[in-house]
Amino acid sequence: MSGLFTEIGAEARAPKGLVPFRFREVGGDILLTNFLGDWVFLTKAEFGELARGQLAQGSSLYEKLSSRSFVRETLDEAKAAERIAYKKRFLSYGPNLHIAVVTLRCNETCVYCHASRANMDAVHTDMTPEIGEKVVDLMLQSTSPAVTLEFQGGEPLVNFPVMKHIIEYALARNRAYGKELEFTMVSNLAMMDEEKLAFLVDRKVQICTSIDGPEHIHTKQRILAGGNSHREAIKWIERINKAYIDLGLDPTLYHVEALLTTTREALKYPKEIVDTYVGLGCRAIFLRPVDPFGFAGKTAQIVEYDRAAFLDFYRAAVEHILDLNRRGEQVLERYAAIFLTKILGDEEPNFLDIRSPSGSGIGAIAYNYDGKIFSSDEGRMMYESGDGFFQIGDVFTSTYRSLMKHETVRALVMASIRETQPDCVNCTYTPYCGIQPEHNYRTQGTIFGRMRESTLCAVHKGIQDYLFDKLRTNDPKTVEILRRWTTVRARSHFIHASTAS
């Protein structure tokens, strides 16, 4: 871009009668957005018409300007303004996602551990029922009209009878709220057997995993004692497969939810993770870096790598889902996804971690299995790794009125605010992209960050780069793909759609 603006020199105009917008080189051609999020590719020389302030009206430029919301005079501002609000609706539903801890203890051992596992005999990391139902409490005084309950640990098979007290008692509970109540659960399923798994079937509890990839790198980072963790994952990953289609749901849209931690030793792999996830029947992979916090901080020289390197492993993966998409095979990729239904369209995903502001403490809140509570899980990590910043209660004293009035709250909100970043601010990805304040916290000892020196803006930056390119080069096959990545099935018969009695 530098060469562009030298060659212009004194020629330079600033462009009138445009929206403000911001620009990237990608591919050779430039690329340009503006707040509502609509973008447009100029080759180097339309764009150089307009650093000259040559832009003509009813001139090709103009015209493919105006069509896409750059020209001021033919901009729909009622229209736009309703356009802003709707891609917000968020901001007007309150905390959704309500994370239990109900124990640190686990069967496993991960070298990546975010959750800072405690050994199967300190039963004193385990949630009891009193505290569950606080929590309950709480999470039912939310403004949101429909809420998440999302069981984690350690593992949290491990505390299995205080799991199932907290859902008998949600489900008798939001007879007086009438909200619309899901569960999930995120567990190795290494300690899964059918009477646990009958109840999770008949309550409607998503299952969500890990998996690594092929056995022999999953068995290497996820150490169970006495026994194999992929072969128990994918035992358990099939049987469930099977309880969903014996209740007649359908396979492509209920099936086991698995997640990849991508490790240094994962980045040698892309196309053996893709069909591993594949082969289990995953329709969606979500190729996440590995995550700075819990037991990550301390293995980093074994697990981290350069974000660069994160990046090819990235394209290789995609590159091997797009072709299999090709041949038929329907699996998407879960970070292209997310950016994607942003860049295609008006629609939020409602990702917490890439929105604007984030998700901490006003989209999702986190309860430790001791009743402390939390902006984030990876607030509540990073409390388990000794510090306490990002705790804003407990179940015992805190209302949710004073939660969601917390002075940390509203500072991670102002702190993830792109248009408040002073990188974010001109970024051409500033429509799309999302703030993590705590990653911001863990890696440079502030929730504002600077985003240029930040691993994860490298990682939305250079996803968001590759696809762009896609869009740019235009290949009719490919962009249907991506669009086809956007369309969102929802899983109603998890949804508990209580009425209020």
Second form
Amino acid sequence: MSGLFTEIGAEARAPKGLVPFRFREVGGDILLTNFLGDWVFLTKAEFGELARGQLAQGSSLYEKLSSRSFVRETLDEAKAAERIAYKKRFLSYGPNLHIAVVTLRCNETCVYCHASRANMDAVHTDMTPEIGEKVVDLMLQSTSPAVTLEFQGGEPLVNFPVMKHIIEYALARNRAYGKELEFTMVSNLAMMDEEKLAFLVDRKVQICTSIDGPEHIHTKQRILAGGNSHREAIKWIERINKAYIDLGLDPTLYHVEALLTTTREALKYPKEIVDTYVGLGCRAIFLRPVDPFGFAGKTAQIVEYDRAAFLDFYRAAVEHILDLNRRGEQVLERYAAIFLTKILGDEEPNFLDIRSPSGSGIGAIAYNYDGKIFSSDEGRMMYESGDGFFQIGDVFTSTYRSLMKHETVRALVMASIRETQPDCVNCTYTPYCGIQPEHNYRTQGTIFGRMRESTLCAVHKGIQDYLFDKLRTNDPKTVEILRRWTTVRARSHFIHASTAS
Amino acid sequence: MSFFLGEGSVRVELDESLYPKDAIYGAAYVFIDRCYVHLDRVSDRRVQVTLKAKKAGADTQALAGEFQNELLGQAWRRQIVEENRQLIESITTRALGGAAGPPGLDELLTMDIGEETAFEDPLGIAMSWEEKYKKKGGAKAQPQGEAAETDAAEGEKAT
Ligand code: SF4
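Alt. form predicted together with its partner chain, vs. the form predicted alone above:
Expanding to the full complex; the earlier chain stays at the top.
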């Protein structure tokens, strides 16, 4: 990038009268972003003018920059302050996501499984009802007006009685707190039955499952003893979606959410994977690279890959999703939607891994089956593979405030402020990006991390390069689709209303 | 900076005027799960860091390179943090304050208040000034140190 100034000429000097900005070459033009998250594309010739200090008041370049809050003298400071406060409003309240690992037992064996899985006879890894109640008690003390309790495992359906107890207890206790309460369960669905489903639907528990792509990939990667993991998942996805329709809910909004674990094998099938998801009625696909938590060296061979290969896969899949949208199919890619929401407006989608500071501790808490509490689910997985760095307490002795004021939480907050990071501080994408300190710690041994060497940063940069190139090309149909991805329709049916008694 | 590769170990010598001591500590610490780390002063303003891999067959060249990158990152981050201190403090305070909130009823209820502890007053807040600070035998008040603590403890016993 420094070459740009050399191309422009020896007389290049810092432009005067502009707010601080960062720049990056994208697709042959120069992208400028400022501290408010406003952005503008300049041609190289325009950028040359700017660098030579030839920004004449009233010129088209001046107008262009002024309209996007780049010119100091036309910047409305009060409005700018208001916008920043609005974007950072998530700082005013604590964790809204509470992850309860109700058991480590699991009925499937997955090639990429985190170290947190236990065999079906390991009953000592089941959460007890008493621990579950303590989880709820802590959760309801969050300063967040809305809280989501997410059941995970292992396979949460293995410990269904305790899950049921926790749900009933939370509903009863919340009458005194009056929070907006939601439940989510992440399950492989193989142990689902009609009775469990009736309970989950009645208590408005959102159901999320894993689909690795077409059947031949899914069954190869997720082994269900004596069964077909793909067929079970599909059967129940269809059944649950039908239950929502029977309730009169809009199927475009209410359906089973499915998550992809992108393995090396999956990279070969971008279109097939998208089609599988669309075929299952999914309206949102999250194309996340596999995370590095808890992998043994052996599984890393199966799941690890070069991030450039992932980005090729990502672009091919999103191009296909865009094509489907052009043909009238309403489906979006979640990563793109998160970034675009911040790029195209002032909304902060509060996705905990892509915000600054990150959600570790102050946005999410994970409760292990044995009552130990972690600053994130990733931190819990690290504990299961022998590293307790991210433990911030336990349900028996910790108070809510002691968790939030824990020195690890404080360190994680400071480590995930973009303005502390050597690369992020100068990065064009810093207004939209986020740092995941657990990822840094796992891959580089430090919660601060070195972004140039971070595979996650490479993915963030690659995705934002791709999205900005789409915006630069400015094809009206494509831009309209991308804009549509940023509209959030609330799924109010799943919210247990906040009327305290 | 100079470095020497040995059998499973790396020795790096640094100029402290380029790499502040805090940055050297920070960078060295990142390696303690993989290496045994030793810091030494070899001459005035020169620090030597030795990384000895815990596992056999480690790539010492890569270890040395990674250490130097981390060191640069730590030194620069320190500078950035200095420059942005006010912003970082305000975000951190807001984030932690917003998440923790004021102490609520639940916290007060969970405080350990039993029959024996209900009237404990370890800081002597409930005592009069004279009671708290007066020396035994009517000596002059002494509001500091051990004497004050002893008096407070006695006051506690008296309740
Ligand atoms: S993580 Fe990477 S892409 Fe994101 S702001 Fe930092 S340097 Fe830029």
